[in-house]
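First, one chain by itself in structure tokens, the form predicted on its own.
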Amino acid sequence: MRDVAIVSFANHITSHAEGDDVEMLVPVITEALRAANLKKKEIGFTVSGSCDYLGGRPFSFVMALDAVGAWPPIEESHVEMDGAFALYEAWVRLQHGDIDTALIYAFGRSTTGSTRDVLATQLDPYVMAPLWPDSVGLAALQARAMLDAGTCTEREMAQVAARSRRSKKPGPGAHTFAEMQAGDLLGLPYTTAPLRAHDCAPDSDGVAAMVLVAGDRAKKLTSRPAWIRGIDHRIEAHQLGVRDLTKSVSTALAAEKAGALGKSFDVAEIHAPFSHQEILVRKALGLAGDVEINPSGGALVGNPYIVAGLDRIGEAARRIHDGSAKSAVAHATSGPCLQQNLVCVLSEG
């Protein structure tokens, strides 16, 4: 296999977008090829990843494509999912060895309307589907199963909202938190028990943006590339009712393939649109004690569907590339109740 490294990383995570996607994405690509000292037309293979539910209109992608130039024409290919699925196209890609350069980037807005209700069309179209269950709805569930089960308490759901509101770190247009201690937030009401506001991700509009470059060209673009060491993804049962929903065997498994389990690791970026969610990845990763968990504030803090996922991946990255950290192992997630799971293992060297 090739040696591939994440090189550079940009994002841009708001309450509410103004502009259209090439608007906000145009900077944050430029951002990215500038930190890896790299051209447009150095790049060998681009990829992205979006959802035409949430633009409202077909091929969205297609018109996105302006924000890094058809012409001349380049290599390039799209995923309906989450970013990070994208990321994986791209290092497969790159595993052919005729190119050594490849750009990802995801865009999404969760406020052009009720992103809790589209997702219900991505469920069982005979069974589930007809009964409109909402995103939020199905997370309650699978959050009372595990408290029913033991698997966590609403305190340690707590506690995952607090931390990841003392991590966040602002910027223009995000989302602002009050932050509160976990005592605290147990005496808010619930949304949709056991489920309280702060146990939710908030809707957020987003774009992200990365590089990767293989072998020994990402030592020459950046002093400290961030270097895949293994990536895989896992998929469970359409049907909820026939998955143990306090457990995610697909993210362990895809851990075991990318050489996860049993290694340490300074931090740990883990996708979950909902608190009750790390708890359980966070268990399926077989994590130590000591490790940093979304020091980024995560997902909780900022949730661009199509994009958070990613940018777990990136702000992993963006913590070797500083120095802070030597090793990190980043998740990312589709589908409802974790019904889908990547895992990416990075390190400094």
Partner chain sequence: MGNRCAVIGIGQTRHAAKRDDLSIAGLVRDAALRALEDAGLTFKDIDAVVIGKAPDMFEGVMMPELYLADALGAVGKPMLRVHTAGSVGGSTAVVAAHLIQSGIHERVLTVAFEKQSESDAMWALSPKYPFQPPLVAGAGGFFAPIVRSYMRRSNAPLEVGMQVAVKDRLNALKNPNAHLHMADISMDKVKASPMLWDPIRYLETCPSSDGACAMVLASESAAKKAPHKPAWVRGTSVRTEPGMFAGRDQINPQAGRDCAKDLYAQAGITNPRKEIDVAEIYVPFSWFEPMWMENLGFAELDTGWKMVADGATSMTGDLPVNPSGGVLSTNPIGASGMIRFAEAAMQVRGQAGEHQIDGARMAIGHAYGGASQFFAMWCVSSEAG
Second form
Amino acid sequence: MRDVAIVSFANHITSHAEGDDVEMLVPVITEALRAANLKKKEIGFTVSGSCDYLGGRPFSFVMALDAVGAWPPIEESHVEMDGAFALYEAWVRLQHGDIDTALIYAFGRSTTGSTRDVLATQLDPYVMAPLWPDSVGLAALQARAMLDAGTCTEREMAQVAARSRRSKKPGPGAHTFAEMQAGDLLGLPYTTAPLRAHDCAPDSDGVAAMVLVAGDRAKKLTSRPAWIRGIDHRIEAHQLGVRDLTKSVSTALAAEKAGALGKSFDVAEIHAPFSHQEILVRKALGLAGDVEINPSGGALVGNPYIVAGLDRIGEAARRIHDGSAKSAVAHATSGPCLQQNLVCVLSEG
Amino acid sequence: MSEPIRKIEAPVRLEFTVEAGRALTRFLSSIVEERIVGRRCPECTKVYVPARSSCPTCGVPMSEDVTVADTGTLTTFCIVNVPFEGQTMKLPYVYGAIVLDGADLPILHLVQGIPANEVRMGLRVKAEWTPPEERPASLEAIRWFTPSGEPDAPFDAYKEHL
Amino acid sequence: MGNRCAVIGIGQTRHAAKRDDLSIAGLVRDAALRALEDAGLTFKDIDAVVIGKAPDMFEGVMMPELYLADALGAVGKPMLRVHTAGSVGGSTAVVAAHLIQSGIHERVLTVAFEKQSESDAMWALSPKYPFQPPLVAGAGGFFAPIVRSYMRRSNAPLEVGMQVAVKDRLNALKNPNAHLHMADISMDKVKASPMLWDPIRYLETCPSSDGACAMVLASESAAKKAPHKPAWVRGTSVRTEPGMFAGRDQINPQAGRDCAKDLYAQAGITNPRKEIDVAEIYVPFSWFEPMWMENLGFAELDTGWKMVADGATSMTGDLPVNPSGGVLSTNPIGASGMIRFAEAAMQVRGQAGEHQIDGARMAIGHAYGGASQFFAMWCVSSEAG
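To test you: the structure above is the form predicted on its own. What is the structure of the form predicted in complex with its partner chain?
Up next: the whole complex, starting with the chain shown before.
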């Protein structure tokens, strides 16, 4: 495989975005290109992730093309998935050897509609979706299964939430949370039992952009590229009844294929929209106790649908870029109860 | 045994609150005052109507507002004879691309006030505005375009706008 | 371009206005099982699945790859979902080919579908969305003005569009999977059909279909083990340009020209008209055939219509176009592009049955989408090259 590195990353995650998708994207894409020391015309492949259902309109990715200025014509693709999967497509494309650079971007606004209800339309349209189980309700079923199986406790869940809130660096327009200890959080009421408000990611709007560069060119462009040492993704069955919701077998499999198992990492960025899911993914990744988990705060403090997975990988890369970590593992998820998972291993060398 | 079930109805209803964006807000707040506002790209200098935030070819923010005329040239068109849901016009009617004077990109709109079979490429048209009290903040603030009475524009004058 | 990639299995559903005998999952699985059978494989032999379809709102299922994972045997595997508007069937196959060409996988299943009978495409394409220009013309209303511009610019006679409409429907009679089988199609019949979006007549437009298409793509070593002759992928290309910009040539978009140029360079083609034996191209309205003939470099500017008038694009012409009957005879939107890619591969594998072009060795599949702004193409050959 050809060596490919994340050379730059930029994002903007907010509790509610004003402006349209293009107005959100332009400054972030501009920043990602600037940090990569590349001009738009030097990009060989562009790929984005977005989702029509979030905004209630078809072809949202078409209008967003204004943000890159696709002229003269560009080699471009789009996945109706989290931007992490767009990153995967770009990484595949760079393996061919004829181009060295790729721009990935994702945009998602979870505040345009009621995202927990919108996500119900992801379910089997004949037997599940007509019942409208929302995404929080399904996650609560999973949390209940874990509590009953003894694979996590409500206190551990609260600890995840408390740590996420402590880690969060306040950015402009970001969500604000009262900093509370796990014990205090446990005193709050259930919202969808056994989940409390702090166990569930907020609805956020956001964009993220990333530049990938292959081979020696990555070293020439930036001083500390974050090399992709393994990347893989796997999907599980859709029908929840046939899955063991207390395990994330697809994360474990993707981690194995990406070469993440049995390795030590300085940092792990886990895409867990619910606190119990972080515990679940941590186990599936086989992480040692000394790994710093979600120093960005993770999805629990900012979760723009479609963006949050790419954002985890970008935040992990950022730690390598700034020299505060030598190695990192990042995770992205899609679908109800962690149905589909991607694992990416990053290293400074 | 009864007939097998071939189909179920599963209605989906979702509500969304959409941001117009800063550029489009500028256009919408002007059009209710009978002004058509576009934006000029700082790099290629083309004027886009309605105002949009970023130049589609250059990918750079556009910030200079430009008010264009409510007259223009019909560059190309079709005559709609097909009924479909939500349609409010009487068939047949003309729908086409109109490049407003001062703009570099046509808008798509209706052409009325002339029999459909007399509509032609290059026809000069002017906006017919809805009355102020019932004017929506959208391109529908213009009810349709009608012939302005000026001589047709020559093909060379609009061939870049097909 | 990377490692060699071959098509070793192709499957299509029988396309129809309404396949109420199959669910959405049943539809995609039907195509996938046919492709696997052709390749002599089962789901367990597949390393990854790449699926494509047009907007989710058509069927009202958000990100349907999640729901379709089980039906496509994807559980435990990587699964990607591509969406590039009308070109999606083509670009999905291109992404799948990349997974082979990059050396990541040995056998990839790629599938595209649309179930228009379970959707309301007209509604999904023109929702009453605030701030947007009024969409008062429906689907064809967008393309009819472009057709008018082409007619004006090229001075093409009115009959050309009708000739394409007749040719493709006659070809479809030889394709058992095609949706439309209009045995009585004729120039008079097209002429007598209602003028929907003047200058486009009803019989010059594509139908709405239920259908799916699937292919198994394989590495060189996996292709050698396949029971049937493979089609070798000699080039893949995608290009995008903005849908609306000042001075844009919508009739002959540069993205399409660039895409074809890149494709021919990869395949070592210098004279496309001579070297390509058959083309399956995306023609949802009849007039797009002459327009794309120019865009793809088969004809000089403003002369594509002469190929139609001279019969060059008929089954017996020097460049048969859409022997399958094309999009004008079968249009499950998201799958339509992949059907073009698959039909091109069927031709060079010699498996197109009654609509086979004898001795076809080099073929192209073509798809486009959006406001004629997204292009995906591939070139396949009976020779590995």
